[in-house]
Amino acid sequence: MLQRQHWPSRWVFILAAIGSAAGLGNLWRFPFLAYEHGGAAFILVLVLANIVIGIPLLILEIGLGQMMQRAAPDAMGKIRKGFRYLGWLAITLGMMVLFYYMAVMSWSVNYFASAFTLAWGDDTVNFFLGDILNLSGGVNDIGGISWPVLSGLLFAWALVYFSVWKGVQSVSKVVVWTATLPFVILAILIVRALTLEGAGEGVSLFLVPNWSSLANPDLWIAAFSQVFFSLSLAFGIMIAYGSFNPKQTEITMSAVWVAVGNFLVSFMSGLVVFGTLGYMATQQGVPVTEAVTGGPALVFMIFPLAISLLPAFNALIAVLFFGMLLTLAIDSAFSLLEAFSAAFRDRYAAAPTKKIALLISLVGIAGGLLFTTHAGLYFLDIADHFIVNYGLVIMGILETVIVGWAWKGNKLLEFVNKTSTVKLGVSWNIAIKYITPIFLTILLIINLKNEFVTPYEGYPIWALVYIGALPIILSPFIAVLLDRLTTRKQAAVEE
């Protein structure tokens, strides 16, 4: 058996994990959840959620990978043979996310190229929906291929492939830059945003607490959901990344640093978002609440317009902003690819890493073609809704049940405490056995109830079934198939 690759240092691992966790969602999803749910009150609950479920789950996944020295399928398979299918399920769902995430990354590529000349002009809406996406009138009108999205997709896949083509060796070199640059660029953008006229009004919406919101259960659901979804949990990523740590590497404080780093990216993004929108609202003579739009519209329509309104250094700010967007996207993208690639390297230990990464990348390009069509934005919205709200929530429940209940004894807890400066106790067991699975089950029930009451965004049933539900239904069968196709190499993973 070939010797397993390891991170060159613990801090490189931490940077890689932060890079994976901090993605595009940190830029627009977190600030607007804070705005909608009481500002600083939401941030306080978010910190609590990190402590209660975020860090315990990070410790679980990192510790499991580090203990077993295997990616998700074989790490879970060492607990009990049949559990390896759940490991394949986790990385299968992650690969499905990667199919459409790369389309979003291709938008970032296009905007970074356009930033040097502010090519979007005054009509940022038409530039995004027309020039870039060539968006059709609805999900029923698939149309042809949007060539800017396809070319951006191919370029994005090239960036991701060359980030992982040598495994840990190449990833280690990339994350030193891509995981640190967002902090530097965000710091520059914060200084610029806070010195703009009207910035204070925008920032106050983000930071001024509305304590009465604490009585609203929606706030708690939103905060705990944000932590679960933003830390790259249940994708198999952190298990794979943990497996590249030497067995004696410290775990608990590493997980804390990952959670803190991810939170800082979100918080700094919030200052940039609302400082800039405060200025934008002042220039337009409207309340900040009327200048606020969440989702992709913020990043790809509102922010280009806000940048165009800046009194100076417009092109420089645009290049910095979309450069940051690209670095946030690339870390998250190649971590999803690496989680999948690592599982195959465990089974085909003698196969060249470059070949495995290339084959998976080609599958990824093929899987992403649907999202380059004129209806790609609609397909992306549906796929993201179902995979994140159902696939990953179910995977999170299964993961905590396996480690908390199906694995006899406290083997993982004992292993983590042997390597860590901060020892875990009964509170970690309570979080894994009770708090996390109960919360995720409640979240799943709420999502299902809402789904049957009102079909998501009014999309036709056929689209919700074939683009949303069907991939979730097929994912367990794909997981079994992947395991069966690679079992002839099972001897390569036995110690």
Ligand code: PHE
Second form
Amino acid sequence: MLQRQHWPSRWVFILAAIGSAAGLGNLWRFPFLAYEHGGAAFILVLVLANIVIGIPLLILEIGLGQMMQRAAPDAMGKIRKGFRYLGWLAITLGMMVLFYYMAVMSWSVNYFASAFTLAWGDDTVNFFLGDILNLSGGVNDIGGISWPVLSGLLFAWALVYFSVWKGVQSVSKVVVWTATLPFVILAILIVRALTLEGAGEGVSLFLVPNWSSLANPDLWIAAFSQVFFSLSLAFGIMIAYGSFNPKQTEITMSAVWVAVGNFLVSFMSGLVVFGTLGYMATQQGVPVTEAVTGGPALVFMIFPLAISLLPAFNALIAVLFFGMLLTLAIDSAFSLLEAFSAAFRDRYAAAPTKKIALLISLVGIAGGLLFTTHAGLYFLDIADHFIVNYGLVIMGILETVIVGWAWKGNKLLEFVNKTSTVKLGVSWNIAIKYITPIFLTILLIINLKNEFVTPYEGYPIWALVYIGALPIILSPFIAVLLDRLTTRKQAAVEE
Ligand code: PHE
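For the form predicted in complex with phenylalanine (PHE) instead of the form predicted alone, what are the coordinates?
Now the full complex is given, and it begins with the chain already shown.
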């Protein structure tokens, strides 16, 4: 029996988990959500959501992986045999996220390369939609391949592949950099942003609390969903990462550190984004609120413009900013790959890690091609909407139900408590058994209702069905197939 690979230390594990958690969700989703939902009021609820569901679920996933010493499928399969399919389901959904997450990383690669010369010029909108994406007029017009996106994708995949090719061993080396650099660069960018004229106006939009928004259910839904996505929960990642811990590694405080580190990246990003937007608005004599948006537009159209307007060191700031974006994205991306790869390695103990990683990377490139077409941005928007709103939510419910209800006794809780001086009690059980599944079920119902009332972003139904709903509907079948494929092989080896 081959020895399972383990993290060299608990802190490397924590860094890897922070690296996975801190990604685009912190930079392009969080600041915008905070602005939309009452500034500091939202931030407060987000902290609460981290405590009530984020940390308990992190403990669940890390604990499960660590206790079973297996990635998601076999970790869940050790609770009850049939549950292994749910593990494969988590990983299948994660792989779908990876397909499009890599496309965003490809844009980041393009921007990083362009940053040295500020190649976007004055028309940053056209640079993004035209030069990089070659965006077509609508989702019906797929057009051809956008070459900058395809070459960026291949480059990004090469980066990701070489980060995971030796499994835990190479990941450990990479995350020490990719998970720490964002903090350093963010600190530099904060100093730059906050000393700009007009920064205060921007930051106040982000931070001034509007307590009355606490009464708005949208704020609560946004905060609780953000915690889920941002902590990379429900796709088997934290289970795989936990499984690389030696069995006695401290869990509870590690989960707290991961949540704190991830929150810090969000908060720091908010200061940079809003400080810079405040400056940009002052320069252009327009209200800050006009420049504020989330998603790709913020990072790839508005921020480059803001950087161009800076009084000095523009290229340096551009390189730092997009370099940071790359380091934020890369460890989130390869955590998805590693969750998959670890599941395979559980089944083929003797197979070379590199081959497994290469195989998944090739599948990943193939799956990502869709997002390199001229309609790629539309496809990405649709895929993301469905996977986050349904895949992640359904998986979260299943995960809490099998650990909280279908697994008799408090085995996981006892295991986690054995590792830590901080003891969890009934409150953890309440979070796992009641709060999270109930909240997610409500969310699922609300999402479904909205879906039927207004088709997402007015996209044509065929696109929503084929790009959005169908992959989710097919995912259980893919999960079963993956299990079958890997089981048979194992039996053959044993014979
Ligand atoms: N947590 C990552 C982010 O905030 C996104 C992500 C989600 C990555 C799920 C992997 C899996 O960007």
